[in-house]
Amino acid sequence: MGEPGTTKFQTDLRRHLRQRGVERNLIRIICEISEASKYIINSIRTGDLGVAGTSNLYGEEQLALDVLSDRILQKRLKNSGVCASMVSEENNDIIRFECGGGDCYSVAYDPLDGSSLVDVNLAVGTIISIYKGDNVLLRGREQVAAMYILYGPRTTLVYSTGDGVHEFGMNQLMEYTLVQENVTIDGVGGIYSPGGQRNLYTSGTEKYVLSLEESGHKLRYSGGFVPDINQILMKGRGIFMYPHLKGRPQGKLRLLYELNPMAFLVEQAGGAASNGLMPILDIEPDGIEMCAPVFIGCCEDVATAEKFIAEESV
């Protein structure tokens, strides 16, 4: 990181994307999403915290903020003219658009991950996965970009187009300016963020968690996927897990909207992401509703999780 006032701190998101040689229409998609986040921030600060009276494709009751955030993003993507299709955790179907000239892209997103935390004033975020062409039902390895926006004490945007992971902060003019380039994760970490009920962990996962505690890992869990992954990336260490559970072998988190984009970012930073048996980015999606267990963070910690699960066969 440089000092305030240096050129590095004056580089805005669009300029940075151009300097990295990102394709023009992909820049447009990323910048449209960054613009949408400004309206989502305002909705979080001033919007209705109640329920919307509807449910998503998982049967979960939607909050008014979920629905509004989804509409904001959908409108920006449609108006970009370069989005061929999009799918959201809040919709039951893939939505297709007319795409103009040049390269077109498809986007899968969670408009407001952790929205149930807003009423108690905890950090939440938007998660984005981007593919070239008109198909989002691809392995995560096929992503051309991934990003998230974290709405916390500061609003930050983290993105990768396959050339490292870069962090931007929103300034007083609501512009995203560069904070740091090439964020990296160490091989092994000292913190862990465990999702799911521990009494439902399988024997392999339980033994793994015990090994983390015995090695001195400290529990740091916010209840939000975006802030917990941001913690790992920005501290450069740690592991997040939402494992397979007794009675819920596929875990809880969604492959398209949550796991693929975060796995892409973490791998780009030098970390790893696994379902306990194979890399998240190599999983073939069987539908937009697919879920998977996840162990994501430092490479050595993820490899150790896979070892315990293989030894116990669960």
Ligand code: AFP
Given for the second form:
Amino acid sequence: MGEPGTTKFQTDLRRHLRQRGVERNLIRIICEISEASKYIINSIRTGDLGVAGTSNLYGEEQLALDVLSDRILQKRLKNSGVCASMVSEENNDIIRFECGGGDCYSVAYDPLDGSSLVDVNLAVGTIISIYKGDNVLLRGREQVAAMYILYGPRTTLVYSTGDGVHEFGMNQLMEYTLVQENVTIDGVGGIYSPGGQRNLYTSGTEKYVLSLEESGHKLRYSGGFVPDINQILMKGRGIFMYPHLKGRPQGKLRLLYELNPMAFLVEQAGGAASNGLMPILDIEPDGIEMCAPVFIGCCEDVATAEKFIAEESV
Ligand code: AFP
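Return the form predicted together with the ligand of this protein as a structure block, the form predicted on its own having already been given.
Expanding to the full complex; the earlier chain stays at the top.
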């Protein structure tokens, strides 16, 4: 709850982080990112929807919004004075900054995940992974915080610093105020989000999806990782997958800026995240561009996925 005399709905992000005893410089990083999101919102609503004429390290064509969102975040992190290094889906290299006294942090981020959905007015998001020190090429288990901002009908911010998952909504003054604490994934069933081309699914994944449908799971897939994961977190049940595909054994989603932060949040909420064989958070990254298959959501559904994948490899 908030301090006496205030309801928890008046608890803003900075106050909440202080109440939870988060380290001062980590509060600074998280609040800088929340401020950056206000400029990203404006660029989504008014910005150029065209291409930037460049491509990212995956060879994917960049949109002007990708580049603009990346620049907004990069500037904020650099000016924070407590960011030692950062890596973005939109850049080819790790960028290093001079870091002042005190604790420093490193950030891996996807500035505008799902940006190709903006021109059809679907929800998109910013995904953030934070490590202590000057290295981001670490297992996801080493993260000290993860967060995302979801630009949908409402703008919401969800974060965890390892002490539960907490949701904030943006009010009319563009401030983030607490909506709910300790979001949990404790149900079974509900929805399933099957990413990737179905005709490229391996036999184990295909059997798994059929089992989900037979158990009454409803298909919910927007093509945006942030809204699709947010739906599972806020409903407290369900499973998202972007599996290994025939001809694409590592799937599509990026370990550093998409899978690790979401796996951190989902595990903090009592769920699970696996590449089909092992927890996402235990994967040793071999480079900033590393991708991995993913099954993420309620523990039971993830365990069932691993069983079908194990049987397929026999
Ligand atoms: P973009 O950021 O290139 O739009 O990709 C979004 C994404 O990385 C993730 O948000 C979705 O879950 C996934 O791609 C959707 O991929 P498919 O379009 O292949 O289903």
